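Take a look at this single chain, the form predicted on its own, given in structure tokens.
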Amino acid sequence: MSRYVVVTDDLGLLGLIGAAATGPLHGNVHRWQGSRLPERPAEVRNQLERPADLEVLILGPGMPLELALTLAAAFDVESPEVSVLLAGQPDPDIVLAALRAGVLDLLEPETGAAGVAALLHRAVRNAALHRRAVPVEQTTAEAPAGRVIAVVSPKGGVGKTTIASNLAVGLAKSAPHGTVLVDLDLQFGDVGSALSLSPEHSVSDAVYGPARRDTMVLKTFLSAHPSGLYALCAPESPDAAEGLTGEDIAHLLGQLASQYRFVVVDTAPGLSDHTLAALDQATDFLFVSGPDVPGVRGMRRELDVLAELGMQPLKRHMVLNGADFKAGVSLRDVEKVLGTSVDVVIPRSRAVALSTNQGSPLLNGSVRGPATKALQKLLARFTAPVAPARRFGPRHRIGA
């Protein structure tokens, strides 16, 4: 079947989507032939031998860009459902002119091998929803939205990073470019760092402008990752987040959660306004607590407050992370500080230090052992099935 169509001149972009095109994304790639660029859908479909293949249409290099935006916008009103990417630069106006066309993603000359694949999976994604009729930007009021899991803890140090990107990149392989993770440490955060990318964009460039009001410009400041997880990191400066409020950041995982099966948030330490809003927004809280006592005293101080103010999740999962019972605190004695019991013992682990040095989560690799094995045993938490829709209201109204 011919799944995607590319209109170009460049072997090397054909190439790198043909090699793209295999397991889970195999399809024939069909490249336009003719003296004469097309101007309609009806012409590119002429072209296959079953034009309701068609899923994804490639757009330049090598076609000018007013033509591409014009066939880009035909597609759009008569055949929404093939995904349409646009090559080219990332210059501001040429990203908001191919959004108003319909383009789903800008695909950048430097793009590799896995920005492709991401691309693709992406758009594949996009034609599917649109062939089971149900429209992206209705799935907020009609469809269940995804599960919003807050990474929490009341102290800095505990390895609540580590433990956010190894859930978020083992929920990305069972919800392949359906998963998110989102770092709200927005002062100090290192999610970037935990999963070796180098993102271009922020939270604080995606809570403003066009992004606040479209999810697929929004989708444009997600930076992917191999494993088919996508981030949305924190900025640089300390000072980029500033003016950012509980309701901005209530808006943005809104809209992830309309889009994304699993948006996974690691929070800053303690109860900051962002992080209440992120907790409201929420289906799932994972507390995260060291092994020794005034991490685990603080955390039951941070269950008590959250129990005062009323916040109360679908489900709540307990982690004790680089657990070493040899000195002197038992499971048992943190369970009694708790009060309540420990979901998942994550034990210490030389292999975690070393992954989080190399920026390659656990379980995005073959390293087997007992953490390996706790952090399985974590994922396996949300794998189930999907918790029921969660009641629609805040729990905490941010200055109230």
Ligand SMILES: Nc1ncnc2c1ncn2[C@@H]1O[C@H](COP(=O)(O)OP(=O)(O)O)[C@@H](O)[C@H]1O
Second form
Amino acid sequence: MSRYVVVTDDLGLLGLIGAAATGPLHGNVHRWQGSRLPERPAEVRNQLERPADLEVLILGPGMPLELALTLAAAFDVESPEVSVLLAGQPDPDIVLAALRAGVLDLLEPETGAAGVAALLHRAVRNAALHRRAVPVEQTTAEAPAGRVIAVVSPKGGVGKTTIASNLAVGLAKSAPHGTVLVDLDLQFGDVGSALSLSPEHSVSDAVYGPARRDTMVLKTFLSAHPSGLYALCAPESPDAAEGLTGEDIAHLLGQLASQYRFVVVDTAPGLSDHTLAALDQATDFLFVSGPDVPGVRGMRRELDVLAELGMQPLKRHMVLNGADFKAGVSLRDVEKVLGTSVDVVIPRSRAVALSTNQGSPLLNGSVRGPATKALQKLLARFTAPVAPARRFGPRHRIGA
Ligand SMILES: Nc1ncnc2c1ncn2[C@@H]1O[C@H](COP(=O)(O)OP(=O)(O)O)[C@@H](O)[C@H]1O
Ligand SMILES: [Mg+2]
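Can you return the structure of this protein in the form predicted in complex with the ligand rather than the form predicted on its own?
Zooming out: every chain and molecule, the one shown earlier first.
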């Protein structure tokens, strides 16, 4: 199988890519052969024994920029699941043109072994996320298909569970029996309470025993909610999940993503191993920040940490919850501290607090008002038919 295709005569770069293609990046590197350079994706695929294995295409050095961008743009349209890297100088004109052509990253001259490996890592991850974002109907039975939405924040009490349960109920209504909500706040999770469920089984049952090996068994451990949503709640006892590893969580989410169109993951505050494992599996990061200055600063630090770890989702959603701009902090102030724009603002609302106490998410009922409207706006980000955006790494990101 050829996981990588490189169009270049640069033996140094070929050597670096070959050296990086081990461990999780393991795969064959195919060097473009032929007297002329490829102009269309079909020409690249025709040289491969198993074209479906192609994940990363590296263009240049030595490929004329215009030709490379034409080929990159054609891949972006025909096969967005293939990540394209372009060898070139990071000058603003090239970066902008490459971004428009759907290039994922620039491979700068002088990039060393570690840099090449890091770029390949991102490219492979991006390819995997794109494969997963393809609608369920278009995927093969065994391919992981669902979108995994991790709801995270550095702090507790900011609305993660409220937002996760509303989003999950809303998604369940748009795709009945296609959504599962997982409570990864394993010690003090309250998804069961938010949905008025009395679950017979919990995450720890799902991770150990036969459910781990058999997805059909796993399905019998889920609790059904009247909206059509399935939920996997946290264990009742705070120490029941002791010893559960990030790998256990990754396996569980992979199993669920292979069966459900949407897997919404509620998390504990901060970046525990479990939350990092969920983020690693996630196609979507949904950040929830409170409107207070310390909360927003904490969120900024969390964004910085994730960027340093190289963790980039396919899509990112920034929610400001409990907003009350009379408290002396404006949306502009918040965005300035965050260094990114806020996608959805949910106002502080008595209806939300009431819905928590009643164990019935707002999107499950008929209560109207500004908070319901904001939650519907958030829901529309997942149900509206949009092509997944491609983006540059932190160094090359243009806009948010
Ligand atoms: N927009 C809002 N307006 C009013 N109360 C809210 C709002 N969002 C959340 N709450 C309340 O804040 C409390 C904590 O919310 P929760 O979703 O459990 O936070 P987390 O999961 O981040 O700890 C709950 O009682 C909830 O009803
Ligand atoms: Mg919570």
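Computed from a predicted structure; not experimentally measured. Rigid core: the largest C-alpha set superposing within 1.5 Å between the two forms. Numbering follows the first chain given and starts at 1.
Using the core for the fit, does the CA position of D304 change by 2 Å or more between these two forms?
No, the C-alpha moves less than 2 Å.
Core-aligned CA displacement of Y230 at least 2 Å between these two forms:
No, because once the rigid core is superposed, the C-alpha of Y230 moves less than 2 Å between these two forms.
Any CA movement of 2 Å or more for V77 between these two forms, core superposed?
Where the cores coincide, V77 still shows a C-alpha shift between these two forms that is 2 Å or more.
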